[in-house]
There are 2 protein chains.
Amino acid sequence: MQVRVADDIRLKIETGTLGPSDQLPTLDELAADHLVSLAVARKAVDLLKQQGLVITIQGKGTFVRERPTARRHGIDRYAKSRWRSGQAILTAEAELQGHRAGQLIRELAETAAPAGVAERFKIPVGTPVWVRRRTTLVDDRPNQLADSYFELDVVNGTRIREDDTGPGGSYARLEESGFELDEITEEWSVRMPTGPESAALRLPAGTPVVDLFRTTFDTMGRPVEVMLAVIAGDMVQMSYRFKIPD
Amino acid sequence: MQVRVADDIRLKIETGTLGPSDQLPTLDELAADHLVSLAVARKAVDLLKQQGLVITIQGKGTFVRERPTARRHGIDRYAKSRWRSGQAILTAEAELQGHRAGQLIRELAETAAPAGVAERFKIPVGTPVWVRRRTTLVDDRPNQLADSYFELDVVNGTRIREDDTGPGGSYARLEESGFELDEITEEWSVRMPTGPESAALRLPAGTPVVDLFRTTFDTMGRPVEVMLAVIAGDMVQMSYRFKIPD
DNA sequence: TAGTGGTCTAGACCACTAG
DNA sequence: TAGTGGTCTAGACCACTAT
C-alpha cells in the first residue's frame, strides 16, 4: 500500500497536478483518502523524500521539491585569463551564471596526507602537507566542502597559507612562485552523504553528493595542487568537451 | 534512539569491527541490545541502507555492503584505434579493467525527439529520430540504461538500425557513412533513481544514479549521435584530463 | 519448520509553525 | 492553541531463506 500511495502522489507531481513548492495533503488526509494507517501514509512520503521529489518541514507540511537550477561546471572556469586578471575561479564561475559566490575557511593547517591525496602527489601516505579547507557558498547556500592540498615546499612563504590568498586566488600565487600551470585532471564518483556532510551542506533528504578529485599539474608534469571536494549533488552539473583520441 | 542505534552500527563498520559482507545482528537482537522496539531497530537499519552502508536480504539478514570496484571511465575509451579495429567501446572499456561486458537491446525504433535530445541536435522537439535503447551489463549486472539517438538521415540504410551493429559498433558504421568523428561532449548530473530505474538497474537502496548526455560531433561540427544514459552510481568513476584554457 | 526481514495497524507523545 | 510532521511502542501477519 505504501507504494500505491507513493505512486499516486508521484503521478500527481509528474503530470503537474502538483507543481513545485505546492503543499501535499497532510499525512492524516493521505491516510484517510487512501484508507491506510497514518504510518503507511508517512512511509509513502518517506519514499518520495528518498527519491528527492518532496521535502517535509516539521510543523508546516510536505511540499513538492523545487529543482534548484544546477550550476554548470565547464572547463572554461579554469581559463588562465580569469585568474590572471585577479578573479578567483569560484567567483568567476558563479558570476557567469548570475549567482553570488562566497566561501568560509574551515581550516588552514599542516596535516598528514591522506591516501587519495598522497597517491596523486606520488608521495608516501602521512607525509606532512598543507591543507586549506573551505566551504563554498552559492547564494548563501553551502554547496561544496573543498579541501585543497599542497606540498609544503610549494606553499611555504606564499599567501596560499593565509586566509585571503589575494587577487586571482591560489592559482595566481602558484604562478607567481614559478609554477606554470598546464593541465588538470578531474576524477569523480557519486555516493550518499554521511550524517555530518548532510548537515554541513544542508542537504535535503534524497540528495547524493559528488566526490571530486582535482589535480593541477604544471608544465613539468608535477602535481602542484590536489583538491578533494564533496559537492551537493542537487547543485552540480558538469560538462566536458574533448577531441576523440586516436 | 534510531539515530543512536544507527551510529552505533556505523561506528562498528567504520572501525572494521564489522567488515564487508559481515552479517549484522538481527533486528530482534538490535532491538533487545539497545532496549528499543523492533520498529526503531528497523528504522536505524533503514538509515544505514539509505546511506548505502548496508543491504538487507529478506529471509537472510542484514549485511555490510561491499563497495563494488567502480569502473573508471576515461576518455581513452573513445580512442579511434579501438573501434576501427572492430572493438566496441563498451567491450574495450570493460576488458581494459578485467570485466565482462554485455548488452541487451531494449528497443530499436523511430520516436519523437525528447527535449534534451532535440536541444542537442538543434532540431525541434518531437522531430522523428531513431533510438537504440539498450541495457549494458558488466559482469552480468546491469549498469547503464543507455539510449542512443540518431537523426533519421544518418542511420537510414545502415546497420545502426539493426540489432547487431557489427564490428566496431555504431561509431565504425558512422565513419563508413562518411561522418568523420571528431569531438565529444559529456554532460552529467546526479540524482536518486525513480522506482523503475531502481528495478531495472537492480540498485541497492541508497544508490544514486548519474544522468549522462554524450554528444558526438563530426568534423563539420554536426552532432551525429546523442546518447542519454542513466548509470548506476555505485559502479561509475569518471576521469577527465584537459589543458588549462587560456 | 524456524528464523529472518517487510508491511501494516492503532495509538501515545513530542517538536515545530503559525495565527 | 490548533495543526503539522517526527519518534516510539506493542503487536499481528506476510514473504522469503535455509534446513
Given for the second form:
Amino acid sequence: MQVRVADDIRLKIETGTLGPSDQLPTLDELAADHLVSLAVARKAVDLLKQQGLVITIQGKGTFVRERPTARRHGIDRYAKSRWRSGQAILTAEAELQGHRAGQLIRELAETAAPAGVAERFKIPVGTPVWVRRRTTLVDDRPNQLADSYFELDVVNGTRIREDDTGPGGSYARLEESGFELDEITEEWSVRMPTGPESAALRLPAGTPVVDLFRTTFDTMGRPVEVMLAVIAGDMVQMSYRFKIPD
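Return the form predicted alone of this protein as a structure block, the form predicted together with another copy of the chain having already been given.
FYI, this one's just the chain on its own, none of its partners or other molecules.
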C-alpha cells in the first residue's frame, strides 16, 4: 500500500504538479486522500525520503527536495585557458552557471600517503606527502570534501603549502615550478555517506555521495597531484562532450 501512495506522490513530483520546495500534505491528509492508515502514509513518506525526493523539516513539514542546477562540465572544466588566466577551476565553472563558489581550508599538513594515493603516485604506503584538505561550497552549501595530495619535492617552496595558492590555484603553481600539465584521469564511484560526511556536507537523509579520484600528470607522465573528493550526490551532474576515439 505504501508503494502505491509513494508512486502517486512521485508522479506528481516528476510531472511538476509538486515542484521544488513545495510542501506535501500532512500525514493525516495523505491517509485520508489515499484511503490508507496513518502508518501506511508515514511509510510512504519514508520511502520517498529514501529515494531522495523529499525532506522533512522538524516542526514545519515535508517538502519536495530542490534539484541541483550546477553541472560539472567534465573535460572543459580543466581548460588551461582558465587557470592560466588566474581563474580557479571551481569558481570559473560556477560563475558560468550563475552560482557562487568558495572554499574553506580544513587542513594543510604533511601526512602519510594512504593506500589509494600511494598506488596512484607509485610510492610505498605511508610515504610522507603534502595534503590540502578543503571543503568547497556552491551558493554557500558544502558540495564536496576535496583532499589534494602532492609529493613533497613537487610542492616544497611553492604556495601550494599555503592557505592561498594564488591566481589560478594549484595547477598554475605546478606549471610555474616546471611541471607542464598534460593529462587527467578521473575515477568515479557512488556509495552512501558516513555520519561525519553527512554532517559536513549537510546531506538530507537518503542522499548518496560520489567518490572521485583525480590524478593529474605532467608531460613526462609523472603524477603530480592526486585528489580524493567526496561529493554530495544531490549537487553534482556530470556533463561530457568529446571526440569518439578511432
